[in-house]
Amino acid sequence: MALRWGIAKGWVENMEFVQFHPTALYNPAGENPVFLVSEAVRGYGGILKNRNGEEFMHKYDERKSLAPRDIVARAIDNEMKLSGDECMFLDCRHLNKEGFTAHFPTIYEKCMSIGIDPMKDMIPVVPACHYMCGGIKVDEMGRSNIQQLYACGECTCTGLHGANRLASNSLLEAMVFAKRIAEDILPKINHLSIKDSIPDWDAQGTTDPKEMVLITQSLKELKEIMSSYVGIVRSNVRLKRALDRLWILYQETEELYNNTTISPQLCELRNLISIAYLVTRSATMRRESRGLHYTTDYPEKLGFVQESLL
């Protein structure tokens, strides 16, 4: 909404820094949103292994399964690509059952509900998209560059994260900035002029969509594009392919938006394509590996090319 292609012209920043949670529960039946197996399980003694029960984290970091989440996520992703397996595993079988269930009752119950006993079976895990470190650029009071538009929470770039996110900074981003925004608005809200003569939505010239499959299939394609080409590990070739395919999806979706009656599903798809473009374009501009942005073309820090997102 803040950016919306040259109309609102809100500033956005750091969209390439997308944090992945390394250990989402892998459920072949599919689940949305996915269930996250807390990193505290690794802190409690859970060990990452492959399907054969072999540890692998020692190949990537001396801290092994206790390495930071971005390193662990990349390691799991690489092991999956090397082996062709759809997941890796978190082994908790050696842990005390009473202690595990007391510390992680929800995780234990969730695993059991899909037929996995953490005390007898290794827990299948995959990395999952978790948190956006970038977003609408705001100042210390939550003000964007658009007059009277405030933002707080995960949609913003507050400066709290940099290229990665420390645990609990999301709480600061939501609560602290919400309070600051309220404090900034309260003294002047009674003196603001607010337009109240907003015209009704005009759907003249549009028709009801004949096939919802056009939207649902585009959503599937979008997820596949972002997972395959703009995920944990990136490259110039993958990002170029993603941009090419996103452009096609964008054109198709805009045609639907202009010619059919809008729906929540269509608006969501349109917004997701915009976000996907911003992430991919920002990743293309950052010609280095830093924090959550890792590219095989620039494994060492080489610099950042300043270009317009529009």
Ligand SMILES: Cc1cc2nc3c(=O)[nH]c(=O)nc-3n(C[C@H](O)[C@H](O)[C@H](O)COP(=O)(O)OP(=O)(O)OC[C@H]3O[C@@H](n4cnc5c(N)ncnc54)[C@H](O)[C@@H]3O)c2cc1C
Given for the second form:
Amino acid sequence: MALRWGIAKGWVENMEFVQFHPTALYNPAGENPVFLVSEAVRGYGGILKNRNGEEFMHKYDERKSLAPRDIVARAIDNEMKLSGDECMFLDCRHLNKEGFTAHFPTIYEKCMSIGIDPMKDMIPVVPACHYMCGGIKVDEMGRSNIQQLYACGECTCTGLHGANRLASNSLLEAMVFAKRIAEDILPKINHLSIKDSIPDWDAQGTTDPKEMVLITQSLKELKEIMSSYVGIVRSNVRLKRALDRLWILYQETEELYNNTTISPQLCELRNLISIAYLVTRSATMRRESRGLHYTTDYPEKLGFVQESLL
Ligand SMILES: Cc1cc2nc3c(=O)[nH]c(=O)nc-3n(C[C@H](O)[C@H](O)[C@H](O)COP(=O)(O)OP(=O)(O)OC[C@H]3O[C@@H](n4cnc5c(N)ncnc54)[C@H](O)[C@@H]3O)c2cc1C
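Starting from the form predicted on its own above, please write out the structure of the form predicted together with the named molecule.
Let's see the whole complex now, leading with the same chain.
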């Protein structure tokens, strides 16, 4: 909404840096949102293995299963692509049961609830989209470039995360910037002019959407496009394909938006398409691999930081 082309003109930055959590619980029954198997489990001694019980992390990093999030996520993704398997595994069978259940009671219970006993079975895991480092560009007081529009939290790009993100830094982002914003607003809140004559939504000329399937199907397609072409490992050809597909979805959804009565589902779809476009376009423009953005066409990190892309 802050960016919305040609209308709000808010600045948005770093949208190509999307963090994937390496070890979401793989549940073939499908679950939304997915359940995360904390990285602390690897810190506690859990070891990443393939279906045959073979370790693979030594091929990617000398820290093996204790390598950072982005490296582990890429390694799992690569092993899945090489083997064609739908998940990799976290082996905790060698760990002490009392210790494991005391440290990770929720993970233990969750696994047991889907028929996996972490003391007897390897836990199936898969990377999952987790955190957006980019967003509305704000300064150190949470001010965007739009007058009187403040932002904090995951929707922003504060610069705190750079191209990658340390776990739990969102707490810092939400708490520190929320406080700073409040401190910045408080002295001037009584003198601000806030427009209170925003016209009502004009739905004239639109009709009720007859077919919700147009929205639900587009949402599915959007997820497919982003998962298949703009995931953990990117390439020019995949990104180009994503942009072409997104353009079609964008046009179809704008037509729906202009001609039918709006609904929360339609607005959300429209917003998601905008975000997907920004992620994909930003990824296309970054001709290097840096932090959370990895592309096979430019696997090296440039020696300098590219200027703001958006
Ligand atoms: C599974 C998981 C585990 C995580 N664990 C950690 C962790 O251990 N430590 C850590 O620091 N971070 C963690 N994170 C990240 C962290 O939770 C988020 O970054 C943080 O909660 C974002 O807070 P927020 O207030 O910016 O956004 P949100 O919590 O997403 O809040 C945004 C709110 O806006 C509402 N909203 C959306 N659109 C509209 C609209 N149009 N109108 C009105 N309301 C709207 C939403 O309903 C929502 O309530 C985790 C994230 C996930 C997914």
